[in-house]
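Here you get one chain, nothing else, as C-alpha cells; it is the form predicted on its own.
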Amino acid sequence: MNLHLLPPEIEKAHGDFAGHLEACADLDAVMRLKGAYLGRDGSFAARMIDILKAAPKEQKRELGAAINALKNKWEESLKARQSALEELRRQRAAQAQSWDATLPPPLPPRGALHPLTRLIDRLVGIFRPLGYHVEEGPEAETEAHNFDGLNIPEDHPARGSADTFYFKDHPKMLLRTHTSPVQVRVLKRLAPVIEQKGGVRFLAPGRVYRKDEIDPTHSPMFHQVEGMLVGRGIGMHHLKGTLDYAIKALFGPDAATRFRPSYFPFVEPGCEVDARCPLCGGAGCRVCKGAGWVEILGAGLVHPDVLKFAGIDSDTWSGFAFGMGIERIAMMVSQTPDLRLFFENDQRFLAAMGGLD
C-alpha cells in the first residue's frame, strides 16, 4: 500500500485501526467500527472520496489503488475479528449447555504439611497421653552438649571431622549429629527442681546433620525423634512397655517388638529395637529383606555419667532414652525406595504420600 499518497490524517487512522479492532469485545463493536471506517456515512470513507475527487488527474489512478488497498486491508481484518468472536461465542454456548449447575464449584489446590512433619506429629500424639511434652534445642550445638554430656569419649569416631560438621571459626561448635543434646540441656535445666517435679519425660524432634554422601538411603540432613524419661526405680521393663505401646500405636495392635543388645555411650545397657514387619506381618518381604523384622530405633537405660554431668544424683534417679530416624520409618511404611524423594518437593510424590499419616 502506498500510504505516502494519502494525507497524514488517513495514515494516522490506519495506525489506530489495529488498536480499535483489538478492543472490540463483541460483534456489535466490530460492526460499529466497520461503519466508522468503511460505511457510506463513515467519516473516513467520505473523507477518502473527497481526497480522490480533489486529486490531480494524473494521480487519481495511483491514489485510487492505494485507497482500495487500504479499504481491503480493513475489510479483511474486520472479517477475521468477526470470525474469532463468533467462534468464541459458540464455545461459550457449548460450555453453558454442558454446565451442571448442581455441581460444586472447582476448588483451588490446597497446601498440606509435609509427610515427614505429619509423621513427627503422629509420634508426638502417641506419647502425649503418657505425659510426654515436646522440647527443642539449637541445631548449632556445643561440643560439650553434643558429645561430653553424653559420655562420648574423646577418641570416638563420631567426634572426628570426617563425620561431623564443625564451624571453621568456632572449633568447639558444630551442627548437632543427633537430637540427644536436648537431653543434656533439659536435664541441666530441670536438675534443681527434679525432686519437686518427681522426674521428667519429654520428646525432642528435630533435624540433625552428619557428613554422609547423598544416596538412596543417606542424607547429610535428616530427622530424629528422641525420647527420655527420668524417675525413681526406672528399669528396662519400663522401657520395653513404653516402646511396645508406641509401636503398636504406630503400626497396629498386631505389631510386635524385639530387643537386641547394642552399645551406645550414653546408655547402659543399650539395645536396638526391631518391629515385626508391618507390611508382610513377619512372613518376609522386600522391605524387611526376608527377615520378617525391621530395625526401628536405638534405646537403653540412661548412663549414670549422663545424669551426673547434668547435676542429677544417679543413685536416686534413673531413666531410659530412645531415638528413631523419621525417614527410615517413612520409607518403610510407604515403601519408598529413595530417601531423596522426601526432599525434592515433587508435588506428585507428596500427593501420593497423603496416606502416610
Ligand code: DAH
The other form holds:
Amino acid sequence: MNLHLLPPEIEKAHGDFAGHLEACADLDAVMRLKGAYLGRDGSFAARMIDILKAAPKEQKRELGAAINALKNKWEESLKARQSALEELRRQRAAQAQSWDATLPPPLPPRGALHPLTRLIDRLVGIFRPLGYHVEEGPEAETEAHNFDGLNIPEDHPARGSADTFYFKDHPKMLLRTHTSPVQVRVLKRLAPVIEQKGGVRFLAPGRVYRKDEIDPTHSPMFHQVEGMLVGRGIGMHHLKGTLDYAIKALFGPDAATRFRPSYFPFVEPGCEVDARCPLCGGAGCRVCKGAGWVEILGAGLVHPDVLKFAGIDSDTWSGFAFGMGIERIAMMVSQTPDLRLFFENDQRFLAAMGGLD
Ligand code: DAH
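Show the other one: the form predicted together with the ligand, since we just had the form predicted on its own.
Expanding to the full complex; the earlier chain stays at the top.
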C-alpha cells in the first residue's frame, strides 16, 4: 500500500485502527468504528474520496489503488472482528443454557435467629451458670399481676389508658407494660415450696407493650428481660455483684457499672444501673451522648409488699430484681441508630447483623 500518497492524518488513522478494533467489546462498538472509518459522511473513507478528487491527474491511479487497498483492509478486519464477537455471543448463550450435573447445587439462603433473640439467648446463657432458669408469662395480663401485685398505686400514671393497652371487653385485662408481672406469677406459684427450694431465681424474657408513638427510639412493642432472686439475707451487695458479673460477661472484662438511686414501687431501695459506655470506654461518644455511661436497667431489693402479695413471708425472705430493655442494649452494642430496623426484617439489615448467611 502506498500510504505515502495520503496525508499524515489518514496514515495516523490507519495506525490507530487495529488498536481501536481490539478495544471493541461488542458489535455496537464495531458498528460505530465502521461508521467512523468507512461511513458515507465525515469518515476517513469520505475524506480520502475528496483527496482523490482533488489530486493531480497523474497521481489518481496510484492514489485510487492505495485508497481501495486501505478501505478493503479496514473492511476485512471489521468483518473478522464482527464474526469473532458474534461467535463469542453464541458461545456465551450456549453456556448460559447448559448446566453441569456434577456441580454442587446452589444453596438456598439459610435463615438464622433474629439478633434480638440471640441477645436474649446470650443473657440467658450468662445467668444460667448462676442457677437462673427461664420463666415466661402471658402478654395478655391482668391488672392484678401487672400493677397491684407490684405495689403500683391506684393513681400511678402508668395505669392510665393513655399509657397502657386495655382490652375493650375485659377492663381488668391489658397487654403487659413490663416483664415484672412474671415476678408476681412465679412468686405466687413457688410460695408454697419456697422453703424446700431454698429460694427463687429466674430470668423472664418477653414482649411488652406501651402506647408509644413509633419513632427511632420508641415502639409500642418491645422486649425486656426480667431477673429475680429471692433468698435469705439478700442485700444490695448481692445485686451489685450479680449485675457487675453479668455486665462484664455481656460487654467484656473492662466493663464497669454505676448504680444510681431511683424509684420503682416494687423495689426498696431502687436503683438504675449504668454501664461504662462499651463503645468509647467512658471517653464520651455519640452512643452515650458524651456522658461516658449508658443506662441499661432498673433494679432494686424486692419490696416486702411484693413478697407479701404473693404469700411469701417477708421477714424470712428477701431478694433483688432487675429489668432491662433488650432493644436499647442491642442498639447500643450494634450501633444501630433506629429501633425500627429490628422489626422490619429487611434481609440486608439482618445479614449485616450476622443473622443470615
Ligand atoms: N419494670 C421496670 C420498667 O419497665 C424495670 C424494672 C425496674 C424492673 C426495677 C425491675 C426492677 O425488676 O427492680 O421500667
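Basically, rigid core = biggest C-alpha set you can superpose within 1.5 Å across the two forms. Positions refer to the first chain, counted from 1. Just so it is clear, the structure is predicted and the values come from calculations on it, not from any experiment.
Please indicate how large the rotation of the smaller rigid part is between these two forms, in whole degrees.
-> It comes to 148 degrees of rotation for the smaller part.
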